[in-house]
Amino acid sequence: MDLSPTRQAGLARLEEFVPRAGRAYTAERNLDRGPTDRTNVSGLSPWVRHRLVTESDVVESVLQQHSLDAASKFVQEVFWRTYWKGWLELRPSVWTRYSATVEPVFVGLSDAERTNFDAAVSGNTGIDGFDDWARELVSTGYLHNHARMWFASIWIFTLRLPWQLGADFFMRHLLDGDPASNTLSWRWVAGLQTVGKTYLATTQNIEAATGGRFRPHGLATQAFAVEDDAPMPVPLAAPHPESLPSGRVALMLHEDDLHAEAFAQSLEASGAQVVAVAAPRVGEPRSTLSPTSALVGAFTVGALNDGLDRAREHFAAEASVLEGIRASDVLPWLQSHDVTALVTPYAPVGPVRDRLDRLTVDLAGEGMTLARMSRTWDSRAWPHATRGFFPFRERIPALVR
């Protein structure tokens, strides 16, 4: 599979997969055949994570060849990502608390837990399958969805390690590492997301779904929900799309959304003239414990470059690479182009959003406005993420229409 971090490569992968997105995907999607055979899944998540290819691109392409009924399982998987983002958007304190606890939880490990942790992340626990997935994750930046669930379950209930450290390990190494999908999936396995409902990996399920490649022994036979002293937060109101400025504006991309050309019509309608475009040199740090993996870092840098190149060409504007998205990086660039405002794609809850929130305050102190451009896909779907996925799922046909 071509893993080039470009929109072109992502669209090529989408075109290749679309014929298999219907009944074939439904029948075979749960099988983990290993890293040499991923033909039963789309493999699109690294591109969708950075919106080099958007969720709308994917669903529209699939429904050109399949009915919604035939492709329902695959379309639901696309909407799971949207649901997780919307759920966290309405409850941002869950992300804030998770990100604040990773380092203290690591520091508080006992000697025995630290030994288990080191063995787990290096793939040296002796647990069949688990060790293979740890090494596969580090070497490829990817794991099948079910392998992620099995891994998380064994991490929490067999190795008795804190779920936050497993989520952090995934975020540092997954090419598609997404704050919402990753954090909330780990919470779900631990029994925190659907309170009291855990996911228990079993030898039989792993053996069946891996075609006998793995048959781990000694797994936990019970999965008691992880205790949490923080109550489930009440959902906030979904964010409203912001009004876009008029006049001379600068457009700054970030790793959460790298298909800025899609906003051109909205910017034109508001009377905005994009005179400069920019993107940071690298992505935001994903962890307070360790650096993001080299694989993830390289893919993110390539994605940022691709998004910037396309934006430069589309808007016929001067392109710049910024050291970061702090005010000290951004303000001199804005001042050099005599713009009235900065516009950027909306960043959902996560590291980029944290940085943009700080930038908004800092720029306001200098008399500069930051406007965030929302996608219709998000603004229509996120308000329905107030409860579990199954009520949200009922909305999918209307959202697709």
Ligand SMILES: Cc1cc2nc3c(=O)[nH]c(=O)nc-3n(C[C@H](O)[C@H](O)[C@H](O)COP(=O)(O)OP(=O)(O)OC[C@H]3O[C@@H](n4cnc5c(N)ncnc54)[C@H](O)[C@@H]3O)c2cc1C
The other form holds:
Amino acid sequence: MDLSPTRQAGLARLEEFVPRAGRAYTAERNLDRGPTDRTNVSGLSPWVRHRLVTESDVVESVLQQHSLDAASKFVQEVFWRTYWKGWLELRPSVWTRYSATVEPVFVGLSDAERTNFDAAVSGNTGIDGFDDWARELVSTGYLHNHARMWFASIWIFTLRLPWQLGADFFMRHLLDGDPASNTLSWRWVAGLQTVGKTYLATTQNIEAATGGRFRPHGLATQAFAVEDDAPMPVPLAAPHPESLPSGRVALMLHEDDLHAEAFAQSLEASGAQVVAVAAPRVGEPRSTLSPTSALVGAFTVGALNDGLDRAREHFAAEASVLEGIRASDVLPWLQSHDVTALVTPYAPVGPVRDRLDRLTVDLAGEGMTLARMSRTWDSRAWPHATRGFFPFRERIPALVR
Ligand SMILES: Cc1cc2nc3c(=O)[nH]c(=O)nc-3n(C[C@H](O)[C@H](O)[C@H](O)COP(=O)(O)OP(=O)(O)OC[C@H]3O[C@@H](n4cnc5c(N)ncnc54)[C@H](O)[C@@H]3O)c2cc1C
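Structure of the form predicted in complex with this ligand, given the form predicted on its own:
And the full complex, kicking off with our chain again.
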């Protein structure tokens, strides 16, 4: 399996998976056969997370070979990602609060909790399966969806560790580590997302879905919802797509959306001429606690390079690698190209977005505008993420059309 962080490798994986995206996926997707056999799921999430391959690329390819009815389960899973992103977009304080609590929660661990934490992240708890998933996560950057659910459930209800530290561990090690899907899935297991509804991992379920590879003993038999210290926020309005500038513009890529060629038409329609393209040298830190894993770091760097290479070729523009996306990194580059504005793909709630918000203010102080280019996929779907997934799901056929 080619794990290269390029659009080409992602599209090749998509093409190879598409024949299995119909009824075979529906029947077998819940089985975790282990790292040597992932043929029952797509494994596409690292590419989709960086939008090396977009959600619309995936759904379009699948619907060329299957009816929406036959591939409904797979298409729904792709829309879970869209839903989580939309949900967080409408409630950004959930992300702000999570990121602000990781460090204090870690510092506040008791000695016994710290021992449990160290054992959990190094795969030394003695819990069958759990230790294997901890090691698999660190060594491969991937876990099957059910292993993620079991791991999170055991972390919270059996080991009695704070969910925020588990979410942080995942963010640092998952190639697809995503602020919305990760934070909200951990909250869902903990009973914070659908208030009062928790996810309890059981020995029987793990044994059945892993084909008997694991049979953990001593798991919690009850899962009481974790108490939230803040009320569920009222959803904000979904962001409106911004109007794009005209004239000479610079295009800055970032790790949250690396298929900038897709914006060429809208840029042309607004009369913008892309004269320079750039991307940061590395990804944004994913944690306030510890550095992102080397595996994740390398995948992100490769993805940024691939996005930049394609953008340079597509826009026939000069390409630069920036030290980061702070004003002090970006301004000298903009000034050297005599542009009227900077354009960048819209970044959903998360570390990149936090940086872009600061950059917008800093550039405005220098008389430069930063315009964010939205995708129709997001701007059509996100306004519907006001309630649970099930009402959102009803919209999928219309959204796909
Ligand atoms: C505790 C926990 C943490 C998670 N953290 C992340 C994360 O950081 N990043 C991430 O991308 N996913 C996360 N997920 C969701 C899901 O586990 C992964 O998206 C999925 O396992 C990726 O593997 P795949 O590409 O083979 O999925 P497939 O089964 O092949 O699904 C196809 C695509 O649909 C999307 N998808 C599938 N299931 C989900 C889901 N439950 N939520 C959101 N999108 C989904 C992904 O883009 C995936 O590539 C998490 C789930 C849990 C329970």
